[in-house]
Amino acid sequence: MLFGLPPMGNQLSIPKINQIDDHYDVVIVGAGIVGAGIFRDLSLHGLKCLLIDKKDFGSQTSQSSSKMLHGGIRYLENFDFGLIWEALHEKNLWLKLAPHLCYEDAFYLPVFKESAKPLWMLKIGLFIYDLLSGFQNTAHRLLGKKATKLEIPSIKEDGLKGAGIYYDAIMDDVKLTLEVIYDGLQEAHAQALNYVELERFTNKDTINDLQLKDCITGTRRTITCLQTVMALGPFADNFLMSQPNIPWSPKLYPSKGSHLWINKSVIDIKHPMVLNTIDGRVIFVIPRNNAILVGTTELETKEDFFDMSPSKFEIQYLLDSLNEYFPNKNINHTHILSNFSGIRPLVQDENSRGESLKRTSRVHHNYQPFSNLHIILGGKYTTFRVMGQEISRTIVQSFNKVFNSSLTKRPLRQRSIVLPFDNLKKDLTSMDLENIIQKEHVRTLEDLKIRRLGLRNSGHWNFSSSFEELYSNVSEEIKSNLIEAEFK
């Protein structure tokens, strides 16, 4: 893994709920990527901001993506050209701003005799994709059958016609969310708290009262703010309907997406692939470090949205889809390293009602029940920076400040101590763990393992020393600040 620079100064000192101020210019509720982006934007504009989340930062939908910054190749079918244009330009911006967290890669899209779109039609689509990027993407290519087999030896040969190759970006969704927050925290007037939930919201004309609760210690307190932003993702409807002081009706069309991490030795691929399933889904197969990511599903669900896991059906669906393309590999449950699920907060509107989930638009929507309460729903990870700027602009101007849309085009100033891609061969030490715990808002062992180290189980571990060995040498004083059990 690649190690970042040590945290700078004391900007990332971690406050407790009883140490925060009584009043803020803005409180942002929800520390997924959208809330993180708005928090950073407002902090860079000099506003006194507090960011809170009921769980760890980026621990729900924002850690459950397909790990891509992309325009959305499948949205060409929906003619969502505006969304694709915006997403491709944002993708290429982040390749420049955070090259330690994302990189461009070639995506292979195989075509078979029975495919809905032949190679000539695919070529047109890939040209449009490059066009919408302003030709910032590396140019697409087409391969014939023989060249495709050379590139992907294990792919099924029956009916194979060739493949299209286009370029998008691979990224680490959790690390990008965290570093966006860390960048906002470089401003002296900004604070962030994980495991702190909003229990009650009350609007009092120009002031909002917020009753907060620390979910680990149980400590409660009430603070006030002039503006409140709720970036709650898939949890928005349930929370807002529970608040008698907020007029709200359901807006979301929640979609469960599940992924598998499988052993990299199972399939001999060097670059991501795009698989079109019989039922019209798109599944990405993405090699990364010592594993391959496979996903995603897209199912309506009524489960509890927090800390989700794939169903047996979803796991088998993904395995069956892989075996359809790689029939000689017999990919099965023994090859799975880990899995994860999340909920996409798709928004119902007149254009999406009655549509299948795979055709529902990813355009975001803003709502304003009160003049100083802003709610953002929908959208996609890649466009998080621009999604929040309508709200950021409104809030900044309400403080008689000039809004500068280019502030968030600056590079992120604070790197994580452990970075996701294996570019340097440097081992991890117990001191590194101590620095992460002290500087990167770690409150539970799960935070440390999954979101700061990328360790879901031993199959994801790239270091010579075991985690248990390293953690045993962390000072007891530092360990005492950590909740050992996984927080649910």
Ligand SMILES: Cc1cc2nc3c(=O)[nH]c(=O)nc-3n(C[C@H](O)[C@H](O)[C@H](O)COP(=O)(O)OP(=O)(O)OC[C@H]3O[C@@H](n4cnc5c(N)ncnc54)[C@H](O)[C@@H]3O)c2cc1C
Second form
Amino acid sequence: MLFGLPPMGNQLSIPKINQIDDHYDVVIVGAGIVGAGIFRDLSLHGLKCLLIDKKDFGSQTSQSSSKMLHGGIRYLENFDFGLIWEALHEKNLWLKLAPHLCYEDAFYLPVFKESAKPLWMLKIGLFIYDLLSGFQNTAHRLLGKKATKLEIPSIKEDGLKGAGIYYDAIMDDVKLTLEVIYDGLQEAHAQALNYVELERFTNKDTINDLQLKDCITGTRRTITCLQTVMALGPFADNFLMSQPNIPWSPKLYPSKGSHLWINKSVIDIKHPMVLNTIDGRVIFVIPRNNAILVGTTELETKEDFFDMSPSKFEIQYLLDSLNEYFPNKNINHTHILSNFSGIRPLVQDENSRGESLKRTSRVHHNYQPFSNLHIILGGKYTTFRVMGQEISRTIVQSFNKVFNSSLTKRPLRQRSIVLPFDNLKKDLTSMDLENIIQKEHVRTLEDLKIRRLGLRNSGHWNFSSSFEELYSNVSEEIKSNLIEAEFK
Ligand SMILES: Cc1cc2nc3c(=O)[nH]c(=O)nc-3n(C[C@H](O)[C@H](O)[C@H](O)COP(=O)(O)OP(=O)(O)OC[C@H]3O[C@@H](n4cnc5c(N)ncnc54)[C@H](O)[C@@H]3O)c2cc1C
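Switching forms now, from the form predicted on its own to the form predicted together with the ligand, please provide the structure.
In what comes next, the whole complex appears, and the chain from above leads the way.
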């Protein structure tokens, strides 16, 4: 962890549901990365915007990704060249706009005798990948068996032929979502509320009525707006089907993906690896600070999509896949620091119907049941900025303003107090915690620990003083604003 610049935000006190206005130009519902991106774009265009989420900002799918800004090397197989081109360009843009939240790294793709693609074929794929980035990616390389063994000493030797190396980016998904929101909040006419749920939507011709509920205090409030955007990710079908006033039929393929954080000392890798499993899936193994991220699975599910965690089966599947590639390491449950799961918001369309989940396209879809209700589904994290532009353009133009697609190419203006990438032990003070609570929209202890500090459990803690020690010195007045019990 490392410290950012002190926040420059203009909103030192966080608004409450009873302090917001009765009317907005636009209300954006859902503060995952997609809603956050649209909120920032519209705020930068001078519209009076409100962003709400029934949980903490970025606390659902957008904190449960594989944490890569990437073109999607595996989509080469589907010939999704347009999507890869767009994603690679977005990845390279964010490396410039938010270098404190993402960095480029070499991804190693080992090839074995039984691999579906031999090294020569991989070389062609990696060349196309670099080409689609407009050669902005650091150029790919190939390694022979000896060089691969030298760089990854514990990798399975049996049948090893070599490895391909290509370049993608590692990011902190929740911090990027939060900072996109903080950036939108730099505009005087923009507001954002976490733990505020949209309960009921009613379209009254040119005006929309929104019944909101503060999920912590239970306070209800109805407000109006001219335009509404719903960026509900995988929760869209469930919410929209519950609304008698919105014509809707289910459109999502819910696909659950799970990850483990394991102890870094277990495997001697310095860079991310891409492993092909026996059943044709891809597992990413990504070292970061003092841990290694391992994921992901892909499973159809009927569980409740909020606040998910991996099943025993998924955990075992990930451990088995790792042990297959690192046979002498005996990686087991004792090496797991923490885990998490999320649902990919994949859209079922004419082209993807009947396809397996791993082949279903990651393109996004927009729907407009009323002229002033916009629903966005699908897509991937990497392309959030461009995904939302179609809706932003329509809305900006409906206010007789000129849409400028380059406004969102500006660097983010408010940094988080604690930043994600640093191996060194750092000092954190109780005053830093007080600042975070007051300036970074913290409403529960979990918001503070997991999303603002990156503390899923003590294995992830990188500061010299313990959290308990620091928190005990936070002033009682500031603590009294926080819900300390586990809040669901
Ligand atoms: C396992 C996995 C790995 C992935 N890895 C990558 C990756 O490495 N790179 C990449 O580019 N993409 C990746 N993706 C895809 C990416 O994470 C998602 O496309 C993206 O995070 C979706 O963001 P979202 O804003 O649409 O959804 P969410 O982040 O889920 O946001 C939707 C929000 O709506 C809120 N909400 C729901 N109902 C209401 C209501 N009634 N009122 C108010 N708020 C409500 C929810 O609380 C939630 O916060 C991955 C996805 C998964 C599942």
